[in-house]
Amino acid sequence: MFDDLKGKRVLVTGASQGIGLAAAVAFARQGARVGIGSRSVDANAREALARVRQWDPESEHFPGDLSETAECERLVEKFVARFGGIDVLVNNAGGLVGRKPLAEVDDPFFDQVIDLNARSAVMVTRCALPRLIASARSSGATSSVILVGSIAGYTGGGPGAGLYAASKAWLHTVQKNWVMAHTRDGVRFNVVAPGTVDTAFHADKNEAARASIGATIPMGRFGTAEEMAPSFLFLASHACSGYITGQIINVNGGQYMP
């Protein structure tokens, strides 16, 4: 079904665990050439690379703090030097950072949340854009940028997660401008918006909390990272989604239906 992903050069940021790792493995299984990004070289990153290399022996890990523009530039440059270009970009880097009610939000916390979740996606995309355009022009197929949003972008997030939710809603919206500007360049932009997924993001929740949240989901349970991955393959594949751009794919078990 995703045969056209074979040989595609795919960069997945924030891929040392969770949804990013599941997406990277899924791309590698389809024969893509995969680069994974993470903040640092640690045990998670090493294990992630080993998993991806089971399917793509040429895959590589590119560490860097993508809340810094210079690191975004460096990541893209190193990926291009390794693979010769970029066909698909998955902007998965991000995180909650912490929970703070409005009364406790200060400048450093604001900057940290927005830089990690919004600046990273903008700057990596900006740096990759010329290569994505070049790929589309040379291949005759569209290039794909996939942002990772969240159900929180609709609902406002849980207690103390307002800035995180706002940063995800911002990603849901900013792509609309990029679609208007760059569709003629052969680049498509879409969002995958997961619901409540059983990853480290929710590791702090006890069984009672998990059961309470599960009761709000028609499917009755948290999703898994592996259940998110096919949406990335679909949006990356020109054969499957070449006429789809500016959309949000909600993968949430019915938890929220806009």
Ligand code: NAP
The other form holds:
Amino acid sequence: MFDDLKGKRVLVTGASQGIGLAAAVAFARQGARVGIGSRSVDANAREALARVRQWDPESEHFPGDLSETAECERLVEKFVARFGGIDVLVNNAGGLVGRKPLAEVDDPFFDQVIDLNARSAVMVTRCALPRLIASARSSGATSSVILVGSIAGYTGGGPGAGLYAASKAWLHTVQKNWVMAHTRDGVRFNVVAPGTVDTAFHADKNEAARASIGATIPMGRFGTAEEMAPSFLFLASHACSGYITGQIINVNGGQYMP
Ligand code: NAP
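Pass me the form predicted together with the named molecule as well; I've looked at the form predicted on its own already.
Next comes the full complex, and the chain you just saw is listed first.
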């Protein structure tokens, strides 16, 4: 079904665990050439690279703190030096940073949340754009940028997560401008918006909290990272989604229906 992903050069940020890792493995299983990013060089990153290399022996890990523009630039440069170009970019790095009610929001916290979730996606995309355009021109197929949004981008997020939620809504919106500007360059932009997915993101919740959240989801449970992955493949594949751009795929078990 995703045959055209074979040989595609795919960069997945935030792929040392969770949703990003599941997506990276899924791309590699399709025969794509996959680079994974993460902030840390740790056991997670080493295990993640080993898992992706089971399918793509030439996969590489590119560490860097994408809250900083210089690191975004370096990531794209290193990926291109290694793979010769970029066909698919998955901007997945992100997270809560912490929970602070409005009364406690200060400048450093504001900057951390926005830099991690919004600046990183903009800057990696900006740096990758010439390569994505070149990919579309040379292949005749569209190239694909996938942003990772969130159910929180619609609902406003959980306690103390207002800035995080707004940063995800910001991603839902900013792509619309890019669609207007770059569709004729052959680049598509779409969002995967997960619901509540069982990853380290929810490590702060005990069993009771997890059960009560699960009960609010029509599917009756959290999603898995692996259940997010096929949506990334679909949006990356020109054969499957070549006429789809500027959209949001909500993968949330029915938890929210916009
Ligand atoms: P996760 O398991 O915590 O993984 C986060 C990944 O992002 C890790 O690889 C992490 O690397 C990387 N990362 C974090 N800060 C970074 C930075 N400053 N620079 C570069 N990489 C960084 O989270 P997840 O649940 O898979 O979440 C993945 C994406 O889905 C995020 O954008 C999140 O907001 C979104 N999302 C998640 C859920 C959910 O319920 N899980 C719901 C909606 C949206 P290090 O470990 O090295 O820091």
